[in-house]
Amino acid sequence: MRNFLNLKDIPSRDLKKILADAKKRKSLRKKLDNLEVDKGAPLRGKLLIQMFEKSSLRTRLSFYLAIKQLGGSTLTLRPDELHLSKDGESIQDTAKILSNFGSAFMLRTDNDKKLEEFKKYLSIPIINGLSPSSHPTQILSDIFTVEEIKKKPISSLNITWIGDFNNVLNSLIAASIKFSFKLNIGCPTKYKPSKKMIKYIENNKNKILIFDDAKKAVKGADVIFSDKVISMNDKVNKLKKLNQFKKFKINKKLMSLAKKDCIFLHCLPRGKEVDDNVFLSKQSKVWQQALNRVHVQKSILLYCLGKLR
């Protein structure tokens, strides 16, 4: 049994094995409809239990299809329906019930400690569908998309992030270290990575550079990543924050400073951090990026359940 909580805690060889499996599985599904099951139905009889404490569209849909295509089934729980939220049932007791009924548990939460506590008491794998400090399934899928489009390992590419320091960037930094790719981060000084994250970067001696100038950050980029500047539950003065990111808006002029074949990726939902003429352009691969969540998460499920071939 393996958990999937943070990229930094998973061996590079395992992450690469997941991506290799996802590539094979996607190629075998070219003529299959969404709900048709993969040959051999490797997770037949398995139940994925999902719980969402935060809004979700892509994670919810992609995990639903992932387990279905592997021959298993899914049950989605709402926190407000459980005794855990209403009557104060402990995580320990809740985890025992989940372990008795399910094969794996996917949690999208606003509390990192809750993930760790569930991990402590579950006897089935737990997958992080998003937490305040990490979004590992998103970033591993993004690496899959980059390599699929560029047709080369991400280690040979220049990656740029333009935007706020958040859970997605945390996972992208961890991925940069695991996959050894160059990463430029462009953000206002006030919104640069935390001291703890900077220390993590320094300890791993990776090629991660931080710029307070978006133009410098995108120079020579093969891929530009971004995320919504005003994140879910972001308790800030929104107008003030948007104004601070005004010079970091991704537009055609900024994209022109990257390589000619540079692509744009965004984990969605989008906000005002990107112009329509970039988001809806041929350089934007956001729909392919979103769809690839299904294929990578299938291989993550197989990895967690010891079925990865």
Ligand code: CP
Contents of the next structure:
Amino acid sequence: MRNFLNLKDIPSRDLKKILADAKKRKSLRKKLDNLEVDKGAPLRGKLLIQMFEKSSLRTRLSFYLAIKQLGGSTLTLRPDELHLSKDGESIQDTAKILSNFGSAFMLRTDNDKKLEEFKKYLSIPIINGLSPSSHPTQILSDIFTVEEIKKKPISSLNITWIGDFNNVLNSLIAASIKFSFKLNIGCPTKYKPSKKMIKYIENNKNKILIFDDAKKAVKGADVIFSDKVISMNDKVNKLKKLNQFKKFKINKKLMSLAKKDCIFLHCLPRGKEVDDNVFLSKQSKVWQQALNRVHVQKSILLYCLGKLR
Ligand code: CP
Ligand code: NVA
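Okay, that was the form predicted on its own. Show me the form predicted in complex with this ligand next.
Full assembly next; the chain just shown is listed first.
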């Protein structure tokens, strides 16, 4: 049994194995409908319990299809219906019940400590479905999408992030170290990384460069990533922050400064950080990106449950 909490704690070879499995499984499903089960139903009899303390569309749907396609089932708990959220039950007791009833637990939370606390008491794997500090299932899946489209290992590509220093970027940084790719970050100086993150980057001697000029950050990019300027539960002066990011908007002009065949990716949901004529253009691969979550999360589930081929 293995957990999937943060990319930085998972060996590169395991991450690569997950992606290789996802590629094989995706290619075998070309003619199958969404709810048809993969040959051999490797997770038959398994129950994935999901809980979302914050909104979700894609993560919810993709984990639903992922476990179904592996022959298992899923149940989504509403935190407001649990004793846990009303201080009526401890994480320890909740975790014991989850472990007795389920096979794996996927948690989207607003508190990183909660993931650690659940991990301590669960005897089934726990998967981080987004926390304030990371979004590992998203980024592993995005690497899959990049390699699928570019038909090259991500280590040979220039990746750029334009946007806030947030949970998704933290996972992208961890991925750039695990998969050895060059990463340019374009972000206003005020929002640069924490000291802890800078230390992590320096200790890993990776090629990560930070720019306070979006135009410089996208130069030579094969892929441009972005995300909402204001994340869920981001307790900031929203108008002020949006204003500070005005020069970091992804528009046609900015895209034209990257490589000619540069693609645009965005985990969604989007705000005003990207123009429609980029988001809805041929360069944008956001719908393929969202669908690939199913394939990669299937292999993450198999990894966690010790069934990865
Ligand atoms: N990208 C992503 O995680 O989307 P949801 O918040 O809709 O799950
Ligand atoms: N950074 C965003 C990602 C949403 C999937 C957030 O945390 O709201």
